[in-house]
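Take a look at this one chain, the form predicted alone, written out in structure tokens.
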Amino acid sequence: MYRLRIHHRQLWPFVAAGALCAAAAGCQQKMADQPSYKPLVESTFFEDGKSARDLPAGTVARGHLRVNNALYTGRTTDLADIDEQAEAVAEKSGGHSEKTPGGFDENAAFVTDFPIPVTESVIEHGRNRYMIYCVVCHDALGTGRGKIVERGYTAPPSYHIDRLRNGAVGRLFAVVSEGYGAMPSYGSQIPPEDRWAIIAYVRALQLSQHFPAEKLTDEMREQLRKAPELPTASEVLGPKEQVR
């Protein structure tokens, strides 16, 4: 029978690997029970009670310095300053708000010109997104019955009526961003740059169903003589929907 024998200089390699592990395993603890503030829980150092501390005033997360506010907003000026004028108007008017007839017009704080170029790539990208996030509601000709207009949601108004034609371009992107009506907001969902390739393509989209004969091309006429018979706006909507 053979006896093992170990020299113990053979030992210091697990005994060393044993009081690594053992001080990793205290580490881990400590890091794990440190005396940190979870999210949202109560404090009894400060006065307000709360663990978290507010941002000071005009703090800017990097990478959201947005100076530019027609280009993030779609608008001329401040909403403070929209609040006021529509508060003016009100007032002249013997009570009305912005969104009643004779009272504060609804596009006169919004852009009316686009705030990034606009060119082909850019309606081209326009569509992609359009056809990812608001089809499934204004669906492809944008007479705003989608399939889930279809399926019971509340039918958003065909974006060839006047007033949406004719509507500040600001005023479209604010809505795609804030949302309005039964539409949720998309700011959380569509960069700035992306909502602005979507109303640049409803533009083309409009115009598409408005063109000026006048204005079409011999090539522009030979395609669409060619082009197979499809229903107009007009045809789709009615006359009663035409109107809203």
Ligand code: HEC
The other form holds:
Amino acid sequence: MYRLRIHHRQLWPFVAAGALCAAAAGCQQKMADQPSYKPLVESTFFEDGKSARDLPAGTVARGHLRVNNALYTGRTTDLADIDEQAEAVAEKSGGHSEKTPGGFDENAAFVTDFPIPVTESVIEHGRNRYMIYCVVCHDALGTGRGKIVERGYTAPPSYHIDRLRNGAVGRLFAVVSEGYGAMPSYGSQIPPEDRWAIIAYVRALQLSQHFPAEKLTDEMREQLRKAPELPTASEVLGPKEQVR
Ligand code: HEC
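Show the form predicted together with this ligand, please, the one above being the form predicted alone.
First the chain shown before, then all remaining chains and molecules of the complex.
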């Protein structure tokens, strides 16, 4: 039979390691047990009774510095500045400011160019996000007849109306970021880059229904010639009245 023989000289590294562990645990214990305040508890140490000190004015949480207005708001001016301007206008015009549904500010200068490069993969990502966040109300083609609208929610306008086709991309971005009338804001749910990707896809949807014939390349014409005859949006969806 095999007998395990361990000489005491072989054992001492384990004893040393054990002692080290115990010492380390001791230290760890002391650090974990040090007196400290739990968040938001009272304190008698400070005069104001708060345990935490107020943040110095202008403190920005790490990763939250947003200096690029175009990217984060779709507007060229700071929203705070815009509010001041609107107030000044309102004062002059006897209290009427130009705010539209839900306080959406139409006075603000909207950016007309995308602040991110619009590539095929960005549009594809936008389509993916659109199908998650927007399709339920705006439908896959953007005509404003999504499932929720079928069940009685306020019907949004079609993306294909002239006003929305000709409007600035920054305005579309601001609608999604801030909310607009009956439409809730998606600013806190969708990161800004994804919101821009969605707007790029909305633009692609708009173009899909109003592509200028003179811009069709020979290749595109050939593709169209080969494509099966597709029904138009209104043939598929029927008039709006029937849907509701
Ligand atoms: C819960 C339903 C709902 C969802 C989801 C929704 N919308 Fe809307 N949207 C609306 C309604 C309702 C309106 C019309 C608001 C009004 O005029 O009061 C609207 C209006 C709009 C408009 C036009 C604003 C104008 O100037 O008339 C745009 C652009 C728009 N939505 C984009 C989006 C995008 C992009 C998404 C996805 C990120 C989205 N919406 C998600 C309901 C929704």
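We call the rigid core whatever largest set of C-alpha positions still superposes within 1.5 Å between the two forms. Positions refer to the first chain, counted from 1. Predicted model only: the values in this text are computed from it and were never measured.
The Cα shift for G49 between the two forms, taken after rigid core superposition, is 2 angstroms or larger.
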